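The chain that follows stands alone, in the form predicted on its own, written as structure tokens.
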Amino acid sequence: MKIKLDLLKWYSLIRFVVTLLPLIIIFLSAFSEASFLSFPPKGFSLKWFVVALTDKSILRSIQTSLLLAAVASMLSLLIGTLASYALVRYRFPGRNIIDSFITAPLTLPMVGLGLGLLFFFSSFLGGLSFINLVFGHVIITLPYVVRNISISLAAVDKSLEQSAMILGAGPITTFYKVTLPLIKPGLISGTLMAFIASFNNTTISLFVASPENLTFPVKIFYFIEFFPDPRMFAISSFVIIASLAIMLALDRIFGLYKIALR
């Protein structure tokens, strides 16, 4: 038993290092004086942070990604909450098919899904636009919301909702006053996962985004392919720090770590 625990500790440590090491390399390389991607960094300079922060195309792509992730996660939250309630609380013909259809993007190849969306938008919805980009991101973020809310909803005792109705509360009041507070962990974790999945997505955005609506991951992809320099490391460092700050803030405010363990 002790050997198994030791192996588990070493396995967890190795996974932690492998996950964290690329982020450390990116952060340190951002301070390089060289005009090309290199590690270890050549000298120490903040010039690439200045270059990244003054590049309007990069700032515009970050703004697009933030707006896209916010809109997509909010729409996924609205649709996913209603879908989860129907799937968990009711039994109806085709329920399993609908559930499989919602979660299908988690198993489908992203390249195939992106190519299909490209042809669909080009053929039926008048080409590429920000609205179509939001539609594509809702498809890939909805499963995260549905799964998290469904788990929370399944743990809620139906008798609590029934008691509220017996005491005179209508279905909408019961859902708003009783059900929503009880599934708050699923709402928070599902929305957060949807936001992160949307912000970090490259494949769908690469197919669906128009030149006027390039997202930050796609912008990084283009820069690495055509203009490989440490400015991408610099701006990525900001994103890494911001992501960690958001996670710590959410953990501080909502107890996200405890939510994840439930």
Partner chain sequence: MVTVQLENIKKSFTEPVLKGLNLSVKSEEFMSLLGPSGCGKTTTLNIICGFLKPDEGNVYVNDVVVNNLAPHKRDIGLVFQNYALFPHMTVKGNLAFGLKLRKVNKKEIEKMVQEAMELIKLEGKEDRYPRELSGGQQQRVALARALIVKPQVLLLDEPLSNLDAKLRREMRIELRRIHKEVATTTIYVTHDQVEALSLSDRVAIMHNGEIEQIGSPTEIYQRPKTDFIADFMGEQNIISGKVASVAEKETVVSVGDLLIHIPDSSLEKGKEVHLAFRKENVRVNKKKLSNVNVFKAQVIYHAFVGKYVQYLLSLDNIRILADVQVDFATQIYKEGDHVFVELRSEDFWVLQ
The other form holds:
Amino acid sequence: MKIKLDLLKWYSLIRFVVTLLPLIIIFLSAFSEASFLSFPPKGFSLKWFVVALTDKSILRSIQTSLLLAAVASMLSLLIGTLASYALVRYRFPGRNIIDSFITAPLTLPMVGLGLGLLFFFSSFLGGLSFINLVFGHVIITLPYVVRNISISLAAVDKSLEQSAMILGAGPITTFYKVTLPLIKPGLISGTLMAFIASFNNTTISLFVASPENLTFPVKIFYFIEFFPDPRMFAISSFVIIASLAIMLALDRIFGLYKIALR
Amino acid sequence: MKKLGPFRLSNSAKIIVLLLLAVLVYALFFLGPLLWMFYNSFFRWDPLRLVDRSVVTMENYLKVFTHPLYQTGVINSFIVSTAATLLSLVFNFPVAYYMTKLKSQARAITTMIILTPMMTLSLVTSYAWLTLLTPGGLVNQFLMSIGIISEPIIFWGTRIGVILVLVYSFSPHMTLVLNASLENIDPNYIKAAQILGANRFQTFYKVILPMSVPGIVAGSILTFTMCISSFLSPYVMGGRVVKLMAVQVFDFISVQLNFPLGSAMAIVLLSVVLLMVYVIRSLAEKKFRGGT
Amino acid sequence: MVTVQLENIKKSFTEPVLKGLNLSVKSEEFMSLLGPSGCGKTTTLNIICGFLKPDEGNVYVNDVVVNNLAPHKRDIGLVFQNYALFPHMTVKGNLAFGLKLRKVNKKEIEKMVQEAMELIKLEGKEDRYPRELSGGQQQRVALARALIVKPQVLLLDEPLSNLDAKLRREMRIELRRIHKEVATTTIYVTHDQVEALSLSDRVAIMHNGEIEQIGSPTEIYQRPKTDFIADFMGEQNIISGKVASVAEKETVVSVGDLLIHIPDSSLEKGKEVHLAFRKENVRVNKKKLSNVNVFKAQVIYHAFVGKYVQYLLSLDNIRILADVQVDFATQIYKEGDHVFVELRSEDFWVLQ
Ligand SMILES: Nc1ncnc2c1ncn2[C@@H]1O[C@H](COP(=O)(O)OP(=O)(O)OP(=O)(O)O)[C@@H](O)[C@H]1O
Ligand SMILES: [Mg+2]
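For comparison with the form predicted on its own, kindly provide the form predicted in complex with the partner chain.
Starting with the chain above, the whole complex follows.
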């Protein structure tokens, strides 16, 4: 009996190592001296970090991605909070349809959406502007925000809001003083997840990011297509560490396990 | 005496105000593009104007299903996604089960490890796998040194390679769904089985496995839809050699600019996924109604 | 003077819930709204608060129609069954919430919070969060939060139903004391008749979307007007018969072969009537001690329930229940024993 559980444990440990293996490769290869990607790395140097951090186009793409993710997640936060409130607090015809529409972009193939957006923008809404790119991202970040806020909101009993109102608070004061503080965890986790989803999104951007708005993942895509060298891994190391830090923060605040299933 | 306030906003007015932005954004940037694509998939490609809307035709859809190139794409997509789903189930079930036995601290750490493929750029992790899976790479060297194979296995540009990166990329989804369903099994059933004399092996096969069937079904369908929708990791591992629907949709704009045909392909892909989602929903509802 | 008045209130969801409800609550009165689960009590409160709009009818608070007034302008105190204390605020924060919105100055707030804490006997617990208080304590904070803004009327929706039996008894006494002290007009919603009877100045019984009877606890208990109320106020005996004769001071009703003398003289001869009497008013003896309203009976079943014995008796073909107080000297009859049942004529009343 004991042996069987041990077997399970050892298998799982190996499985965890395999999960982390690519990350280890990325970190180690970044220190390679060679100008091509290989593993185990040849030699040891920091030169690819220098190359990556002095490459203006990479830094610019990171800047674009950060701005894009920030704008998209903030817009999602605004739109998503309003929508979640309607979806959780009211019953009305068409509610279920809107509800499933909101999560649909996450379940549908991103290439399909990307192609549709590209095709649509080439005929309407004035082409591949930054603002169109932002809304292309909002479509895939809004579901995270709505899901997280809806769950938090559903946990806030209506009687709390009613108590505030009957004590003299108008609808806006009630939302500000009672609802908002109580759904803050959902707001934070939803916005962080939206930020990561937007920052990491490759497919939509690949279709609708114009050359002036090249995002970081698209930049990486072209590196892989045309000249894969360790600079890509060097810069990715930073990004991965930043993502892990956000993940750690999410775990600290809310318990990652609970929000992973949203 | 109190002043009488103005008439209050009715509920329907409030709902409309709250949902206005979301509905607008979805109409313009989700429904609009999809419908536009659907509409144009019934026209011919035109090298100058992109789309020639003079004749309505089904030929794009016919081509997707009959042209050998695209037929291969459809078939490959199904083979690769099915294989990846089954492998993912087999590889991840034990892990999901193991995680149910962990205390909260260990659970948090393992969850974080399991989630890493979801939180990192799949392009980069796939590329990292590629460097490991080259003919002279670590994996082949290891397999040859222990004598399992005599010739290096070719992973780049093969279905096996694509399947492996798909399994890696979507393991988090499978593991989490399986874990959630295993977590939901009332421990009293397991105790009851053991009191009735079942050993661990029997308990597993007679109680745990059957009770996790809903999770297995949900996880598998989810993984399948993720795999068949996926474009990045298969592209890194398979290039344009392994023909897949999702990659071909990308090709239509990066290489051919054949919007109508690309749209038809995308619509087929979307329909497959929609069907799958519908199946998940009705399964979930059946379970809900059935009560057990 | 009337504080709250409901005039012909109608409200339907999928089906009609309130069908023309009328109710007026006098100032400083403690009024209970008593009715079975699902009869529309909470709906009525929601309409008074303004969370729901009535389909028809008017709500008056201090003689002003408030139908179109938003809840936050109505100046009402409300206590929920689940207390609804703000979990992100301390006790003090909860109490000060309404005061701050009324722009009371800081010093005044401090003083009023202290007074409120004394009123509910929770001095020293101002800085606790609601989750750090027991259910009974949370209950009292919720009450104080509602009262501290000196509302024109206080509404309580089954406030004691989450408490255990002992605490419930204590809180009933507390509620009574606090009401005496602050004298706020109060509407108390409950489906527990003991609560309603022990707390209220008047009790309104809700049934079928209307008020079926309204009166003092004694009136409601002793003389329920309808079958429904009689049944709802506890197990009672209800028998049907025909008016046999009507005299100046006495009416005789025949129930099968039994002749029952009752004091009511407003009935017509030959009319079908339902008579009710409480089971604790039934006396059971071995011998026939009088000639009026004494009937031969047989014990079908008996059960010893603490301070009294409950009998199921058969009088001819009628079955009645009797609760007989016992002490060690009382004889307890067994199944099959022949006994005499005796009632006073004033123990009967006629149901409408
Ligand atoms: N928002 C709503 N939508 C539809 N039906 C409702 C709604 N609110 C209440 N009802 C229905 O109206 C009826 C009265 O409900 P209400 O909550 O007023 O009952 P209640 O007397 O407070 O019952 P309880 O003692 O169980 O609290 C119930 O049948 C209920 O199902
Ligand atoms: Mg109620």
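Keep in mind the model is a prediction, meaning the values are calculated, not measured. Superpose the two forms; the largest set of C-alphas matching within 1.5 Å is the rigid core. Numbering follows the first chain given and starts at 1.
With both forms fitted on their core, the C-alpha atom of S12 sits 5.1 Å from where it sits in the other form; this compares the forms between these two forms.
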